[in-house]
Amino acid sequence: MSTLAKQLQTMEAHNSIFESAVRQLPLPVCAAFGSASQPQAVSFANSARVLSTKDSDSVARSFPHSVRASNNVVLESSGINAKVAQGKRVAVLFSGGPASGGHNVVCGIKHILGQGNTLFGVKPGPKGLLQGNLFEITDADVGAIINTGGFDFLGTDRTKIKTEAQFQQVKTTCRKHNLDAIVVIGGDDSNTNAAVLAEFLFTDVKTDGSGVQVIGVPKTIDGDLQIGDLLPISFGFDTATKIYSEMVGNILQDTRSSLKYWHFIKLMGRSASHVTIEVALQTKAAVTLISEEVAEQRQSIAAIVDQIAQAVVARSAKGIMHGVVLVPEGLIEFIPEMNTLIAELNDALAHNAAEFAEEPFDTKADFIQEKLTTDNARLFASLPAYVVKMLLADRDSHGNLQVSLIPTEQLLVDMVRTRVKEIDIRIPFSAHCHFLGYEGRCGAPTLFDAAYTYNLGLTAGSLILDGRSGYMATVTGLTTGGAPKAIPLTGLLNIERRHGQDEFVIEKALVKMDSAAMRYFSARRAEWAADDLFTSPGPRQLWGPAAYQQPISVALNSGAESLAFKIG
């Protein structure tokens, strides 16, 4: 075997030149944790900040232990913990869709727990917790996974723990493994589940009558888990948007090269357009749709199509026969007429589930259409078969329409083509469709996400060692050194309609029309539509001139003076 062949074999199993290098990348830590080489756990104390929602009274009645313990007060670090608990047995799991940086949360927890406590990994996700599928995480594991990947070390799933039988399964797992704490790394739905688990496990779980602590960690590439200055962004967002921006930048350069195609690119982000507006700010595409703006302006499908068609016509008049349209994944749910239809469809499917399941495939659409009001039935009947099919597809485990399966970008292409011909039959219009989703969820984290997630892990572990439960770890001051804090989960809960009934949920953060990011985008988009002013941000960097760049939208919304982040 040649020397090169031997070298290539050593690079298998996550040992590429790049992966081997990023494992050695030093990570900054918040000053509160002390030395970056040997961070120490911190204690927490009440701040002056109390959280509440419109449903706080109902939350207090349903989560009495958690609310009584936290009073919905935000915690802030109060110095190094001089009396770190020993003998703690902690389980960590990933929940929901993957996100880059998940491994570093695990590494941060392991490092802060130290040798006197034990960390268990749960495979895969909440399902693994129900099944009791736990294993001990070693120092060698941490060395192998740091600064790499998304959730592949443990795997993940979308099981929602909500039935009495499931709660008893969790209790059995806690008793079997003598667990003292559980860390749930996930998005808004997963952290809602963490709040429910924290209340259920608060007391009388272990044989001595004590409870099991539950701490949440904020993850979602969608960016829809934000709480103002307390949580400016969830982890994974920066990595995903930089990956998408690189690919969109490549396509923009291709359009300028081939000079004849329009590319309609759907971007992941089911319930909010944070990903889309960030990619727009990074790349300056010709047309970008923002779901929240569509909803606020009550734009119809026809109005959206005409907006795009007019851009196509205006650019063609200048000899520009190409462009890129960015489409949020969840757009269709924000179009008022479609939102009304989907809401009625959700209720109709929930209340006629048995009959719908027995209905032959060819008549399912007719069956449901008969359950709709006249206006919704008319709209439903007007949609292409490929859209109807996806509207009737199974909902996800949280009762949500799987909008990623709806080819919104293809629907827009078909309708824009027709509209352009109505305006001027001589204008050429050739289009391609793309959906950028899974490509961005699990890449090696950017330096921002790598540092952010590691410090989130240090914070989560410190909360456990400080005896806290029912909180979500957070790190604030991302441009001024970073500060570990804790957000009471019950202070975030609202009541929403899910599966045809009211449920407690953490409200998704949508793009605000008066945000600094939206104002800047609105001020520049006409120029981007009129000419090729796009930029290609290039690949994400872990060292180099762009390594310390935070998301543009986060920098704008937080009032930062530059794009640089600073932790430590």
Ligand code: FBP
Second form
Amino acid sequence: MSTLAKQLQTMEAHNSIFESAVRQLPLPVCAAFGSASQPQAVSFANSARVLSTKDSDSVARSFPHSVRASNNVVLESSGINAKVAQGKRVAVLFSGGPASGGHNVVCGIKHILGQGNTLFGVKPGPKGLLQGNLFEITDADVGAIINTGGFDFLGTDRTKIKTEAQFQQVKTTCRKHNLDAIVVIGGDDSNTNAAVLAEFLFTDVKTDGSGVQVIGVPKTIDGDLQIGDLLPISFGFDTATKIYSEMVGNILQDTRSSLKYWHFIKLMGRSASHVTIEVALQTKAAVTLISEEVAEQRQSIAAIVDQIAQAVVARSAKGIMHGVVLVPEGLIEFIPEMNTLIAELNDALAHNAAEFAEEPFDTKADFIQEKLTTDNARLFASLPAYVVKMLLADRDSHGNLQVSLIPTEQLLVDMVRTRVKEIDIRIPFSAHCHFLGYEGRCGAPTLFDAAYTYNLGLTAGSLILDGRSGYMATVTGLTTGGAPKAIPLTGLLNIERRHGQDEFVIEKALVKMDSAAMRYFSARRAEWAADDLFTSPGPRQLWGPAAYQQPISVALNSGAESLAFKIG
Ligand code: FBP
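What about the form predicted in complex with this ligand, after the form predicted alone?
Let's see the whole complex now, leading with the same chain.
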């Protein structure tokens, strides 16, 4: 075998030159944890900040143990923990969609627990917790996964733990493995789950009557788990948006080279448009739709289509026959008329589930159309078959419409083509569709996500060693060195009507019309539409001058002076 062939074989199974090099990247730690080579657990004390929502009284009644313990007060670190607990048995799991940096959270927890405690991985996600599928995480595991993307070390799933039987199953797992704590790494729904689990496990799990601690860690590429300066962004957002921005930048470069195509690019981010506005700020595409703005201005599909068609026409008058349109994944649910239709469809599907399941495939749409009110039935009938099919597809385990499956970008292309022809039949309009989603969730984390997640892991581990339960770990001050803190989960809970019943939930953070990012975008977008002012941000960098950049929208919204971030 040649030397090259031998080298190639050593690079299999996550050992590419790149993967081997990123494992060696040093990770900075917040000053509170001491030295980066040997971070130490911190203890926590109450800060002056108390969280509340409109439903705090109901929360206090339904979560008595958690609220009594935290009083909904935010915790801040109070120095190195001098009496670190020993012998703790801690389980960690991923929940929901993957996001880059998850592996570093696990590494941070493992490092802070040290040799005196045991860390177990749960496979996969909440389902693994119900099944009691745990294994011990070793130092060698941590060495292999550090700075790598994905959730593949543990896997993930979207099981919602909600029934009494499921809660009892979790208790059984805790007892079987003699657990002292569980760390849930997830988004808004998963951290809501963590709050409920923390309350349920607060006491009476072990034979001595004590409970099992539960700590949440804020993850999601969607960026919709934000709590002002306490949580400026969830992890995974930076990596995903930098990957999408590189790809959009490449497409923009292609449009200006081939001079004949419009590209409609749908970007992941289930409901909120944080991903889309970030990619717009990074690339300056010609047209960007923001779902929250569509909802606020009560725009119809026809108005949205007309807005894009007018941009096509105006650019063609200047001889620019190309451009890029950015479309947020969740747009369809924010268009008022579609939102009304989807709500009625959800009810109709839920109330006629058995008959709908029996209905032959070809007549399912007709069957459900008959159950709709006149306006909704008319709109439903006007939609192309590829959209109808997805509107009727199964909801996810949280009851959500699977918007990532709806080809909104194709629907817009078809409607814009018709509208451009109506305006001026001579204007050429040739378009391609893309959906950028899964390619952004598991890339090797940016330096921002790598450092942020490692410190989130150190914080989560410290909270456990400090005996805390019912908190979400966070790291604030991401441009001034970073500070570990803990957010009481009950301080975030609101009551929302979901699937016909009141539920406690952590509210999704949507793009605010008066946010600094939205204001900056609004001020610049007319010029981006009129001319090719795009930039190609290039591939994300882990070494060199471009490596230390935080997301532009996060920098704008937090009032930062520059794009640089600083941890440690
Ligand atoms: P989380 O909120 O669980 O992090 O998931 C976000 C997301 O990536 C969305 O952007 C997308 O709509 C969804 O997951 C896709 O889910 P799935 O992996 O089940 O297809």
